[in-house]
Amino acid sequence: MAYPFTDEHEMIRMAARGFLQDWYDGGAGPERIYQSGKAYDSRAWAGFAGELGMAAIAIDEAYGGASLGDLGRVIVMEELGASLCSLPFLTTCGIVADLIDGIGTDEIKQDVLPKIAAGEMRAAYLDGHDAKDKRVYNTVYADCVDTIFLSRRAGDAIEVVSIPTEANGLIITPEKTMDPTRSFCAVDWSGVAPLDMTVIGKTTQIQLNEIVMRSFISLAAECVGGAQKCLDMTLEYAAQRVQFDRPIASFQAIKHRCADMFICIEAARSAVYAAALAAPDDKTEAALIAKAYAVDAYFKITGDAIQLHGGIGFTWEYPLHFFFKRARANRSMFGSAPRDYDRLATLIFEDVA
């Protein structure tokens, strides 16, 4: 498949890569995130989302965006995955922006989307329509945003409301997870007064699922970017590491493992790009395929990379373990890969029936 990357796409890729490389080389990488205990960099968000304009990539031009859609967002997520830069781009510029665009009124769109495009709003999404005690665990980036968007049941429909994170009665508790480079929190909104909630719009369960699953493409792209970085690190190490008076990259067994890693990444990348370019009616199915394959591929590749690095791959000082932990955490985000395959089978069965 030929992907329609334009010069504009490539400029965005290089701009994002340059910024994130400077961020990493400047000592703000995953090691510092772990040491500080803060899985969010406000200065990086201001520069990346606001000054560089990355938050506007997929938003319509009518609301101050660049109108580059899923393909533009995929490019940014690949670079974020390669750097492990912990920014609420996925939730703010993916799920929430798509929610507003899909079910918000014109007034809501005019108010919220330009703020997201300018990098002035950071948002998290909370799926609360099945929460009996008004508490949800493992919410991504809830402690480093200014607004939480909550979906909840309203009769036969699903209602989406926004809650400022400074609202009285909202309790956000950081959680310790395997991945120290990404923030996860428990959110309790049982004490929030109705006056502190702004209704964004109402939708059906089917439409909500389609909007949220569209963000699976971005998560899969992050996996591809991280996996590619692990392969690049492995190739560089194998070319330098000498055993029996020759680089280990010359050993046939090493070549085979690296070739298998490359093939796995390219398959995941193809699934991601195909999902980004899929027609609206095929978007959900393609997104499920991309996520289910990419998260497993990422986890496998990080494990292979650690093995091919030998002893240094297991050390705390070497950054590979951060990619391994991100890959393991991604396997559980928005549901596991087996659950995604079950969803996919249901969709296919419904189409056939």
Given for the second form:
Amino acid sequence: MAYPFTDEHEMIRMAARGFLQDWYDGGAGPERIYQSGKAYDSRAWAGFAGELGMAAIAIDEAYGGASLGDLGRVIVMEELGASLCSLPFLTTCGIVADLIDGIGTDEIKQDVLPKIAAGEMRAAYLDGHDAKDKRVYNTVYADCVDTIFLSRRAGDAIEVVSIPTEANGLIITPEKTMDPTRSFCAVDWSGVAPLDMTVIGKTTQIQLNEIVMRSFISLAAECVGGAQKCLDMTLEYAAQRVQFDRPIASFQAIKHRCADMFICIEAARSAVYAAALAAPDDKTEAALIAKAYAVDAYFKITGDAIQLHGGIGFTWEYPLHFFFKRARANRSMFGSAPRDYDRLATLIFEDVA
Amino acid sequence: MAYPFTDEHEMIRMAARGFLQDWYDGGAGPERIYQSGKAYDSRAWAGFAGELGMAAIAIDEAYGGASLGDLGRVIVMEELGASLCSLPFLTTCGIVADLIDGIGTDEIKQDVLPKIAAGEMRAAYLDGHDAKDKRVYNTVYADCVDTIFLSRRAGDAIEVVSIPTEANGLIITPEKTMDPTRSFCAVDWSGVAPLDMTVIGKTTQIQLNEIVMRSFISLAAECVGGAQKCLDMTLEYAAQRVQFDRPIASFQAIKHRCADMFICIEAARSAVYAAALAAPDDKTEAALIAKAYAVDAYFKITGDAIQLHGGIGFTWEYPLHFFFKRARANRSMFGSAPRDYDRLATLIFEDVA
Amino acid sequence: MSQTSNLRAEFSAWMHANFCGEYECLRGRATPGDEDAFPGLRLKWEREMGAAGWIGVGWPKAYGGRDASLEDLVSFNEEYARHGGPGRAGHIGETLLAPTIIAYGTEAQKQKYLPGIKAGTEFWCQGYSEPNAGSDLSNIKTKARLENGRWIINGQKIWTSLAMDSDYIFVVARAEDGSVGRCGLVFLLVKLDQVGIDIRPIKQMSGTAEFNEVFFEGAMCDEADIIGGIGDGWKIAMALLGFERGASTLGQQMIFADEFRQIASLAKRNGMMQDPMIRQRIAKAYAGLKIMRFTALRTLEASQGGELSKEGYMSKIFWASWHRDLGELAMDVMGASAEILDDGEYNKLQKLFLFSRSDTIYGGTNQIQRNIIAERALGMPKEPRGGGIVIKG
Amino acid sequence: MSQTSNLRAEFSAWMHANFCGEYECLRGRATPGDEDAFPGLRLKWEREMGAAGWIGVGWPKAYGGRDASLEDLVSFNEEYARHGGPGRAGHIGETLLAPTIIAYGTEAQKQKYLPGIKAGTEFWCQGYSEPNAGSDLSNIKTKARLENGRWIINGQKIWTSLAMDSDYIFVVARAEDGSVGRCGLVFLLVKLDQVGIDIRPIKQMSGTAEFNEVFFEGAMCDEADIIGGIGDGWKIAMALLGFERGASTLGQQMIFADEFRQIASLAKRNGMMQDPMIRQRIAKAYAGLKIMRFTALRTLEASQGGELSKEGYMSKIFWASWHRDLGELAMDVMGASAEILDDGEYNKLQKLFLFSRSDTIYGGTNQIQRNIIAERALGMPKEPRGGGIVIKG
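The form predicted together with its partner chain, contrasted with the form predicted on its own above:
First the chain shown before, then all remaining chains and molecules of the complex.
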């Protein structure tokens, strides 16, 4: 157990890891998902979110949760990243839970949060502010959830409404994507009757940003978990692969590349943990840093891992490519790292004399 | 002798190298220049440009030159780069010679070019188009030449005039710069009487750019020469330096870094030679590529060389730092590499559908 | 590179007249990452080229070639790429094995094997790498023994491209029991269609299968189907690789240039050309193309004099790294749509992105290339093999 | 990092009241790359700190310290940096040698050496590296022999910082003839002001001289001036380096933060903040700062439990590479004026640029750091020493 985690955190991590690495099964898990043609696993959700109780991790105790906040979510997301398990955790237990906690009425909190904590509700989030014709093309996990939470402009304010996915007129079209282990959908709600939409609450653009950006930390944690898994696989391979009568792990070129991977991952990890622990005023900045750094790190690490595995690294049979494709997909998620850094630069220049 | 050079080229290279490496003297040459406080060496000019005939290399045979064009200049600049010899070759035998050849009247060519070819005239070039108060701050070698060639706007056209450096009212102020081996001056010609300025010719902005950009090739060649010298020093040091009972040249980390240096230098070399051989229509593009690539390469290589030398690499006593400082200075010469690449991108996007 | 011949014009006219109609769909296809495209039609196209005398133009006239100059070979390859000709299914036979047979083979081997290559009717693949002989290519375990006038071969080769479309494989195998490393090897010419050989495609992360495993279980060839003698296998194998640095790299570069243009054009259409960082990367990619081209010219000119010039060693790592970076650039230029598979299939740029990850690995990883450069171009000391303190002390 | 004590407030108040007047000119000075600034005044400042009890706050109370908690030490270092306190001339004695003496020294050594360190009147420098023991630190050639109750020392040390301002040097020397590597070494405490010692500054590319060569020709110290016994030199030397990973890194980071702010502020003033690529680099540098800080906290918290956590191994290479990149960024932000020396002198950012090239070398090159990480944090096999095929085969 190492800072900033406690023994309790560590127990949760071990439980999550046990479940998820069984699911991963040396790469058979992602391959099964790919073969199924559906980029989510509802049985795994029942086990992980419900029976194992992982959906409760960041929900307030008052609503049946574990109150472990961002740090708790980081643990789960690292393990999800290491297994590529196809679950709508980030949207359900991240964005949507935070949204309801942040802007929902007491009544709504009492209604929804316990369901989320119990793993009984799966949710996707959809930013409809700039949507043309009430249609967006990049909603993750929309096709495997019960409810979609949509934020939309309402005059000067922002309003969040929930739409049950069985609502008439709601069209959810899953896309085939390069990363086959995360559902990615187009959603068209133009045909949904107003009666099928429940207003969750109103907020400002600033508050909404603050809430949604906390999910950057989760995404970053997923990257760290995946990157660490790739480094572990690389170290294991390098130790057993013999060339020139030596394990390739003894070659300086391999050692130094692994050392650089380690530095990169640990730096990303520091950024993620710092963001999870950041005070509310520092959260946005810390989340930007964590996400931009970790997304770049993940892509770099998966590329390095493929390279260090030699021929086997680029085969389909070996599961590295699933991580590589996830890492690449994360580069487009919630905007690009260069955009994040540019926003960060704006914050920095506002701050200096 | 290797493509694109002939035996004649190779003889010239050997002659230039012999002279300049004697001057360099294991680093004593640049140190002497530093100690002198004057960033040029007029005695070396007399020997190199005059006696050895190097000033004639790119001048047309009709004016007493060797007619070896850009490729000939590349040879000289590589060797100047490898020695850091403080001579106004690029300005005199590059920009100014090309300007006169390109836009001078026959009379002026007959007058000036043979003097340049014989090493009897040293010249600096100064772009005064956007100068405020007839003053610029970044003219190389202005304090060690006979004549300054100034381009300035004349209505819609560009006019090039020559000003003898002894002209009344011409104020040339050498600056101390981080790179102590190349003169860098502020020039103020606001007090020069019109009578002291001789019109060399008129031209367009486009033609002037084409002429001046040929000097990008020379600058790039200087970078390649300097970078090669730094790699040679590194290989020599790595072969004799023993750590852990092995020459450090046998460590893969050192070998691979040197291999990367080699790749980087050879790539820059290809860019430079390609630019020297480019047809007139391709010259600007090729010169941009050569300069941007070689300037970046040089800076990277000198940094690598210092790193691979360990402690001795960052001492003053060891001459690597002179190359490092020159490489850094070249990053600011004729604009930055990012600006060059941006211009290149403009050319590329004009070209594609 | 001075005078011109009429080969360029002649070949260009032929391509114009013949690379059309049913072959139209092959335009720009079957390049690395796409080698499983239209297998039957590609072989037909090879026969078309062979019948017209366009295979082996660089071979000596005695073997039906045109003894084309380096300059003509460059022109030939450039024209082929310019017309969008598909990846050459016969290039291993034509540009690697044939020169090796011509240089080291017997007269009987020349008579037996060159005509089929030249006609575009017989295709070859390469049996070098093994599961434990990747970077360490000399660690060959495949065995060959001579029995009743035949070589009997047992073992496994891997990363063999085009094996499914080929008729023959050349195999480096260990003939002397107990020999290690570069000694005791033979270089054999083996028919693929026999019971002792099993070919299994290796699916890559791009979903395609350019590479194969080839299993030998009592596979056979004639005693005469050996190039050189017993123990010459390594020498022949390396000589063959030497022919790889040829004018065809210029053709490859034209494929790269085409990919680059596609990406730049997309950036212009979708507005990414406004992004300052994309502009830098586009410009650097273009600079890399120009550098590759001139480096190839330097190498080719130098190799005319018989010596391999130092800069030749950088070609593999430079193009491989460049191409990998181009794949990343392509994805970033595609922007948000980069992740979506239109019609459920990878598009050309997505394939480029995925396949290019193998470029820095097959044919010698970047790490091995750096070793080679350090040792051969820069004269640095060799790496200790095992037997340092790592294995025994 | 939970509860707070009043040490931060107390020290901050003291700095406010005392770091002023004649000391004003030391503000932000004497950092690496600037260590030759105001030598006399810096030593006076150390005495000032010592007299007020601000040296050795982390030492046990028995030796005059305050036994400050990790949290307090972090606060102490942060406050010092926040007030712009100059580089600490006494840090080698206070944070490296003193803990070593406290852990491994005799009572007599504690009595003899700790008070001078604590008072800020006696300064120490480090004699580890030699011309042929750089990366290979165990290849010590400096000899020490015992004669008539004294150690006689012959040899040479190099890259010794602060030697000119110091009173003592601790020296790792070879006491047993014929011993090699880590065996047979002693760790000696030696007065610098004696005829057998000659100190020569090494001028760096920044024009300053942070480092020195120290020559020993029959230099002497008492038989009792040894820490540990004969043969313990390596163990003691490594233990001393272990104390380096301390709370002072957080102070160093505040110096870095200050440099960063200066650069960002310049970019804002001179318009470079509009450049998209400069913006990316500024943001990444800032991210690096935050990452360094949190990594240090992770390491410090873990080391409280007695174990050195893995991420601690990355600290040196991370900050050194970050700082080198910051130097390059500084120059690019300065733009055209980066090359000009105002008043003929390097300004602060130019010094940062030049001096930072040594950051990735001294105290273990980036290459050595990568070896250490691979072997200790990742458990990869050790490099073979010589004796592979390189030297003898």
